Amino acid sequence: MEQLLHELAALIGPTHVLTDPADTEPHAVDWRGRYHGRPLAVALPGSTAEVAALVALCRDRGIAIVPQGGNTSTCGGATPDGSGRQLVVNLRRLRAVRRLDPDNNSLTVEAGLTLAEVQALAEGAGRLFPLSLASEGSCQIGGNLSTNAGGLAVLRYGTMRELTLGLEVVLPDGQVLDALRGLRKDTSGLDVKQLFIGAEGQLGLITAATLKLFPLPTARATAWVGVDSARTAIAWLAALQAAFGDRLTTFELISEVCQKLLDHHHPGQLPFVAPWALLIELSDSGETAALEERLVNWLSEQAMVDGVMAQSESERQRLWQLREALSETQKRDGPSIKHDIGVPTSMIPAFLEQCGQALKTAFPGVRIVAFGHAGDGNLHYNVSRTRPDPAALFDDEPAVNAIVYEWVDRFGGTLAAEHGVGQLKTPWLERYKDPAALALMRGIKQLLDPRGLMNPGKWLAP
């Protein structure tokens, strides 16, 4: 291994090959602290050419690679195993802006830029890159692509799959796939870039992407509204879409339990507590006052528990901060068994009712913290307090997961709507994913990576 480290240092520079445990430790544990590994080293290549040379070297030496971006995975998808023989390849030094083309509404960047930096680049050109996540200050574009991230504006703009025009990828044999064209229509064969979006680094390393930009909205109307039930909330969603079309950018659903957590950890900031809260945002061109008036008029005709409209940008930001604080607030409150699930939007109320009842029957006193992107059916469905002793919570994880995923499946849903599969959900994917789809995906893995060196131990492993 010492010879390999020397060769890596010759390729990318000795200061960019980390071997000291103090330097590698942050790269050896996932964001939630559930998965711990021991990498051979952490390599920090600075260009696509260096990534390609590094991958070719590892292929020749039979060394497994674990691609890593901002290391914000919640499923262990970017964590090495404990063997000390897997090389973490972190792409944070790939930071070039290759091309900003406002007339084409496109931006080509390397994979190491954070999502917040890409948003700022777009805004500086009078454009919008609409992907928005709570971790946007630390997650990187490469990781967003590898998990097909969605976030808060999927309802209008779609996931990373819909937001990507082109990719540059280093394949497992060291070849570079150059598919960075900024085209919106191309029928010249299969759209091969789609293979790598959502593959969690198991088919290659994404080094750059051409992303879709949109006109920067000049008007926004934002409201925090309380309703009496999830059924009412979903009925509102359909009515809002009918009234406002694609001006409806965000429709977030927040349970009473979530609101009480926010009120406890952020006292005085929550407008009110209702059975269910909705964060609704419209965006458009034109004047904010006109859009706000339309939303106020619509809301005035609805039955609601309570509601507030943001009267300024600072008030809008405060409402968004409450929504974005949910994950961290829940983490502060104690451990939970997390599920990033999706069901058809129309099924959300029935899922919440029936899955919740099944969990309460199995675990009296259980607490369910449910919130998420109701507009696209993605719920963050988190379970805690299955036992009096919080330390014993994860003893119940298999039984809790069995209940949750069974109800997800009954309602035609998915066990991984936004955060990927990683290590966490692999056994459940085997159970619930269509066998033909799994076989097809593994066939593609075998074709591209026959030695299984790209992010091994995750869900595409044979």
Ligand SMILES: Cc1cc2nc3c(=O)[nH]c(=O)nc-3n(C[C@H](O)[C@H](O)[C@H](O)COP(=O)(O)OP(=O)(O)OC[C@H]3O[C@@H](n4cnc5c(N)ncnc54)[C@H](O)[C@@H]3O)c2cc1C
The other form holds:
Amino acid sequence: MEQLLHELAALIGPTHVLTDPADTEPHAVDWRGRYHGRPLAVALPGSTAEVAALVALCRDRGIAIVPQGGNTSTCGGATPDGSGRQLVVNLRRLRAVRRLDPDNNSLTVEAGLTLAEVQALAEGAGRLFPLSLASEGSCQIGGNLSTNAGGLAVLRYGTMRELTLGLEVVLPDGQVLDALRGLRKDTSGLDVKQLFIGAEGQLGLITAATLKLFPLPTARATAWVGVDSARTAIAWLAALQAAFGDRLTTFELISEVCQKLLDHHHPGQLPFVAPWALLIELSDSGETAALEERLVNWLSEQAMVDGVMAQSESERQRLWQLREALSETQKRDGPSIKHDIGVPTSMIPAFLEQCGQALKTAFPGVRIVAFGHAGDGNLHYNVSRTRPDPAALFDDEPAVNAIVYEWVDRFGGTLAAEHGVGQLKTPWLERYKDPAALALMRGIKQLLDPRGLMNPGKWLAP
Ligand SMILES: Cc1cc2nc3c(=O)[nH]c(=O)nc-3n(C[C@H](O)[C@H](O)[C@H](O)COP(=O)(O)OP(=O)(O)OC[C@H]3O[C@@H](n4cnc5c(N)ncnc54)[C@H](O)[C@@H]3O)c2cc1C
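Hand over the structure of the form predicted together with this ligand; the form predicted alone is what we had up.
What follows is the whole complex; the chain from before opens it.
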């Protein structure tokens, strides 16, 4: 291993191969602190050529690579195992802006830029890059692509898959796949870049991407509204879409338990507590006042428990901060068994009722923290207090997951609608994913990475 580290240092520079545990520790543990690994080292290559040389070296030496971006995965996707033999390759030094083309509404950047940096670059050119997540200050474009990240504006703009025109990828054999063209139409064969979006670093290292930009909206109307039930909320979704078309950009559902958590940890910030709250945002060209008036008129005809409209940009930010604070707030409140499930939007109320009832029957006193991107059918459905001793929570994880994923499956849903599979959901994928789809994915893995050196120990074994 000493020899390999010397060769790595010669390829990418000795200061870019971290071996001191004080330096490698932040890369060895996941965001939630659930997975602790021990990497051989952490490599920080600075260009696509360096990544390709490093991958070729690892291929020749049979060294496994764990690709890593901002390390904000909540399912242990970017964490090495404890063997001390896996090399973490963090892409944060790949920071070049290769091409900003406002007339083509596209931006080509390297994988190590954070999402927030990409949003700012687009905005500087009078454009919008619409992906938006609470982790946007830390997560990197390469990580966003590899998890097919969604977030707060998927309803209107889609996930990372829909936002990507081209990719550059270093394949497991060290070849560079150049699929970086900024085209919206290309019928010259299969669209191979799609293989790497959502692959969680198991098929290669993404080094650059050409991303879609959009006109910057000039008008926004944002409301925080209380409704009596999840059924009412979902009825509103269809009604809002009928009234406002794709101006409906955000439709977030927040349970009463979540609101109380926010109220407890951020006193005085929440406008009110209701059985369910909705964060609704419309965006458009034109004047904000006109859009707000349309939303106010629409809301005034609905039966709601309470509601506030953001009257200024700072009020809008305050409402957004409440929504974005939910993950952190819950983390501060103690551990929970996390799920980022998806079901058809029409099924959300029945899922909440029936899965909630099944959990309460199995674990009287259970606390369910449900919130998320209801407009996309995607909910964070986090379970805690399964028994009086909080330290024993994770003993109940298999039983809780069995209930939750069974109900997700009954409603035609998915066990990973947002954060990917990582290590956390690997055992469940086998049970609930279509066998033919799994076999096809494994065939692709076998073709590209027959020795299983790319992010081993996750869900896509060869
Ligand atoms: C507070 C909080 C809120 C969040 N909200 C959302 C949300 O709303 N929507 C959402 O989708 N996710 C959300 N996430 C999850 C997470 O931020 C996303 O999955 C994000 O896309 C991961 O990016 P990252 O750079 O941190 O990737 P990492 O965590 O570093 O890696 C994630 C996966 O991608 C692989 N990978 C990373 N970089 C590369 C690369 N260059 N090439 C190949 N593979 C690579 C890793 O091996 C790993 O499998 C949230 C997380 C937190 C902590």
